[in-house]
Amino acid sequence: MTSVNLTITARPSEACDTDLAKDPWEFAALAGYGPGASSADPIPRGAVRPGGLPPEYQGVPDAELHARIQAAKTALGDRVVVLGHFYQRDEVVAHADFVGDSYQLAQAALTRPDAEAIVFCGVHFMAETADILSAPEQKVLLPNLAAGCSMADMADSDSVEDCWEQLEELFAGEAAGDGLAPVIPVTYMNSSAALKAFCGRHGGIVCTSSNAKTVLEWAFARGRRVLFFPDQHLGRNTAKAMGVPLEQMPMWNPRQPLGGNTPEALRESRVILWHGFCSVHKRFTVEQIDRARAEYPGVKVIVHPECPMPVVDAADASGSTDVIRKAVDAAAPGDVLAIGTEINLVNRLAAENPDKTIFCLDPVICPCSTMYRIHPGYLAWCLESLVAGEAPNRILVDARTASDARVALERMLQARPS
């Protein structure tokens, strides 16, 4: 159906399925989250399950779907309003009234109150971000149930709750003299709402990948300490970049009393890091880096910050996709850049910027498997269903979550990178 697709099927590889060129009907029903990049990853306990596409949608050519979203489109008017996360397929995208990260998304969203519908074409805690932000009477729909996050899930409520009780009995012997809290929770935007809230009511906050620094400096300036999920890498590579030595950036296993740590090791911490990390990110090398170096002397090698410790140290740069997207736009025609990120959006830099060679650092072409689940076929059943008086994939956050995660984002928006 695309590129990507083509891609997926003539370059197959133990590390990506090719049935990820699948259309996401076909697999939704396998028991992890692949295939494709995370295709190891299991459903955690909690996390949402997949959700079914009528049969009618299913299958229909792309000439038609996309003839049927926009007349959708046109008839709901005002009335709805289409996100498309920067990661989303291209036909996907084009559909898309506003496309960004999730914190751009769900900021887009607030700048359309009137809209009766928001169309959310990211993945589940991205919905979840949206309705807690958006007013009450919005409705906001997720096209595919099954577009979770693993990373997201690698930190479920009860775990992080087990964690927070283990650490307060630890730290109940500490001096308060400094007016210092023992630790402060902070935990990335991809996490579920629950933790959000969890957050907002332990004296928290929200960070993304752009105010991750920012973040850490203002829970510093609260608390001795940070208890940061549930991204291992993105925890590390900021606390590092600020002067934090590794050995007081111990990793939490929710699996392992104390997290599989000594009480030592946690009193002397700066940053307790969540054993999660992002599929995607994760395939990213330094054996990679130095083959694009090899290959086009003089590129610049830019990265995501949930990328491993020693790919973040061996690359030109790192930054979140609108830093990466703000580097391409200022490179030179000419220059040459590898990037590490996910592949839907390095592809579509490489098409928007073709006076400059821009290629993925990964030659194995595995796109976000549950990202990829938000098909046309899908945004076409929500588009034609809200024409229709139905709201099919309604996110609703309860009253009292949405209470407390609204604290911790609100200290989010507050924390800006000066």
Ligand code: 13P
Given for the second form:
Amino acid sequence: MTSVNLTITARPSEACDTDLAKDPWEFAALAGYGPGASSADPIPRGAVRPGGLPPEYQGVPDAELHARIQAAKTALGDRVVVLGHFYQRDEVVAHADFVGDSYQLAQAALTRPDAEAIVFCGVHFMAETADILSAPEQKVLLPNLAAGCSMADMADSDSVEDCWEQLEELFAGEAAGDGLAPVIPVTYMNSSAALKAFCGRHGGIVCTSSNAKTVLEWAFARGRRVLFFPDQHLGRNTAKAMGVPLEQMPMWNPRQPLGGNTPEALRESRVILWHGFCSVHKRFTVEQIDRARAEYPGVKVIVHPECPMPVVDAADASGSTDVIRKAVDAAAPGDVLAIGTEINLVNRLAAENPDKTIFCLDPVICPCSTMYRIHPGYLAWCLESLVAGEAPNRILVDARTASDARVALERMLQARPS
Ligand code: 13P
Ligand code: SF4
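Structure of the form predicted together with ligand 13P (previous: the form predicted on its own):
Up next: the whole complex, starting with the chain shown before.
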């Protein structure tokens, strides 16, 4: 894996989140997401809290951290596998054995049953998924426990259970002659293990941005409607592309009775969308696309399906982070591509494709602030702890939740395009 040094060095005025321009240790000390927020699991005993990283790992020059990480990985050999999401910083990606989108990383967790430890450089729900899919004795470590996902936090178990009870009551009298369930729950991978387990228990399934259409087809073959959470945009964009009219996609606001809908609207619905979104992807706008087209006639615009529907409609293509990467690789020398996704990935694609013009649609620097919490200092600490026989920040999903969640994840892994 080549290392490209593109650390974000934004001035506060250039960053969408001014906290991101803070010194890494000042930033790391800020409250973040993670256990207790994006999941109901307890904080692991002895876990290092944000900002509590041992001082010997703070303020260490990048080159020294790089060498220490490499040395620890060499000492551990096959005992450890490091997984890195595309949105990670380059200094972290440089050490990953697998780099991919959330679907590919879930699969990668299955490919190394021999490794004692999986160090997940991503966010909390991804590490939970790796724990659920990996062998019981394997330890999954999340280098910084504050690396969560604000979107995942927008759907909590209590609100989803409450929604489900209301829907069950509403659809109780429905004729069932077609053999279909009244509603099938579908959770985006960006959700807590508890919600994946909920789907497992209620005939539902998990999806990622790379297989959402296949998963919705799976669900429509089994149910009259889908309850899709937490990302309204992925749900809406995918269902619309499959021909579901917008009027049949009511939004569920968990703070209102019946989610703020009439019983008729819910009865007529095909996809009930949870009121969740990604704060990074909601920044992309049609105006940015118009500007890119005016400045670069012939530009190809590719966006992530977590972007709002008008943005996806105005783009030339949309897809998961891996689809975006492949589209850039497939472009011809001299092509211009405007990308609507997280800045670390866009910058890396630009550096790896110097013969193409690649830029982010959003002129303001906008990384995913929780992915960004995996500073190489945390990775060095995790790996050196493993060398010393410790396994810090272990993400351990309880057995009952893991077993139910595995049902929904395996349905996803087995679902095939029709
Ligand atoms: P991918 O599944 O495309 O990797 O997306 C994950 C994510 O969190 C995007 O915001
Ligand atoms: Fe969550 Fe958005 Fe970050 Fe993806 S980019 S991990 S959806 S906050």
